[in-house]
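This document opens with one chain alone, in structure tokens, the form predicted on its own.
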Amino acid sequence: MDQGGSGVSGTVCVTGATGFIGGHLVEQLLARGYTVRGTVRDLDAAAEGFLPELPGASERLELVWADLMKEGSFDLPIEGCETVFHVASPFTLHANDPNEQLIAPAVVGTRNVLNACARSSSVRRVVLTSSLAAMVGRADGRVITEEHWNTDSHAGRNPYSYAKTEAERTAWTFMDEEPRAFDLVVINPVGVFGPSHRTSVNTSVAYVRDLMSGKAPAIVDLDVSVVDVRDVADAHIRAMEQPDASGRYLCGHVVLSSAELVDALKAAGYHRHRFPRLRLDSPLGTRVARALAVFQPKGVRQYAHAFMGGRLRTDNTRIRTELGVEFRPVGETLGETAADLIEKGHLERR
């Protein structure tokens, strides 16, 4: 493997490039001095994005365009490189479609992008982004790891998790059909916040936006995995230059319950936000609170009923000490991620 940071000269793939980890990543990349192939959907759009103004972008980056859905549209933008980040799929909770908006395209999409993977004769590693959502599919109080995997989702209940789960196993299936020239490693991270790229807000930054805005009516007995989006980037790519990685990777900092969110939000010097003022952080609360989310789109109702009131609990120790991965402090990853929705527009500043 070529070791980022030092003049390196390998080309890598990223899928998804235009996404909220995609791009960050391909940022990391660049800065480290890989030359990146990145693959979008819309080349005029991302063309007119904020790849090209990255720094090191006009020297070592190219965008190819693939699709997920697409066999064989993967084997151009592949073949040449010894490194696949594999992070192209869809993340909501609410979708009119799960089948056609969710879980073909993560699970085919990742069978695709692997196919391409077997016919090049360049790919020695590729890093999958999966997602928590694949080790859990409902707060329990278990701890988990790496050895845990969703067993609570399916297509008609939670079908994010259920097509995160899915297309996870895809690969490693794929993986033990046969012999392979390249090997697998898998990165899962949990709730990722920070600053973004994109104009647009993923689902997890969203939470932050509504707690922040007065569009969340109560803090709900709900904890949330935080981890940053920079420090995700830099482990998938920690996953690529150590050549011991293997197998899955948790990749969280910590858990904190909404009403704790609220409060590093505030101590990070966003209190004059409208934060909500009911609480139902109780057991009689998240009676009312489940009762209530009957309001919400069914993926928002389920989730709610598969995680509030229970308890998520993490272990990051493998990715720490295989991957030497150190996790910026939870406040400054909040505090800059409300920064960005208020400079993007999407909050008021107050």
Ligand code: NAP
Contents of the next structure:
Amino acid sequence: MDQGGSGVSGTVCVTGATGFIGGHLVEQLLARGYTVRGTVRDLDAAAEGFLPELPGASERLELVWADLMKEGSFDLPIEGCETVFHVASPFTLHANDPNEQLIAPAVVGTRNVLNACARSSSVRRVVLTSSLAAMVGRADGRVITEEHWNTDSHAGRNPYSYAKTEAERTAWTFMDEEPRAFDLVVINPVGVFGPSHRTSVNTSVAYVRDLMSGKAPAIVDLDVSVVDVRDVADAHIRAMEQPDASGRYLCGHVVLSSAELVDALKAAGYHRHRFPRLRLDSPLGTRVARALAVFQPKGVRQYAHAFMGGRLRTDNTRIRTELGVEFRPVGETLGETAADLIEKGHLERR
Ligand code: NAP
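Can you switch from the form predicted on its own and show the form predicted in complex with this ligand instead?
Starting with the chain above, the whole complex follows.
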């Protein structure tokens, strides 16, 4: 099946179909008529989850087991697919063993997926989900574009960011090693928000939950780069469908200060929630917040030290002009994030 002249054939593979982004990607692919092979690492759990309920799933979604750390496990789901979306990767700031929990699955997993693509007879394009974390490791006021790479993170400092940086570098190195029958397009989403198909709370969405539930002790001077999960999924599909898509695409809508994020949530109708009353978003407040960060888990503390008190700026020109991505209003994204958290019982209704 050809999708409306895009030249892309009907069967595509999505790794990490159960995820926040992966779930929306599968949903949109099915809605646009594609046949989807979704890789999951627990078939029984996935069969009980949201995926079989998606419109079109009973006819055009096949769930196949694969694990990032099992070389060869992607051969079966990938064979016969013209496009592979490699989305799966652990996303957490808390890791007791960063190598085992974050870096290896990201880096070895990417190589395993790409090896399977190289062995297949069908793959013509890989769309990799990288991250803003692969572009910038601290907020220092630079306007971040596709030219930038994170050179600040390492295994002992912000290991999630390091894992994403190394995974993307691995992918580009893989493409340079020898001629490939497929090309690589990379999407670098910023902080992803919006409603989720999952019952658990994603690491990015947890920031909104914490701000609204009384868990966040103060409003700190932390810029948050925001994009809607549905726009991220759309960007991935555009990266597949546009033949001349190439390189990296920073996928971000707006950067908000944490105070602006709170205001946007209140303006979306959630003003009665337990937002922090304490303001630590002045220069003095940042010094206090940095000192207090010692009581936070290591990963959160390291992230706060890298990004608190500095300006984060991103340029989304390339993804708007070349892929034609249009971002939905940020108030809608944040309002629907809050509504979804309430509906799933992660936040009280007020
Ligand atoms: P998520 O909801 O936690 O989803 C992660 C997915 O990866 C899940 O499907 C998970 O499967 C799968 N996975 C993790 N470890 C795996 C392993 N060893 N083998 C096979 N599958 C594994 O996170 P997300 O936010 O959707 O993230 C998806 C991608 O987007 C990641 O590459 C992440 O780095 C990137 N990203 C996310 C954000 C954001 O703000 N959310 C921003 C930029 C980039 P299970 O369901 O079995 O756990």
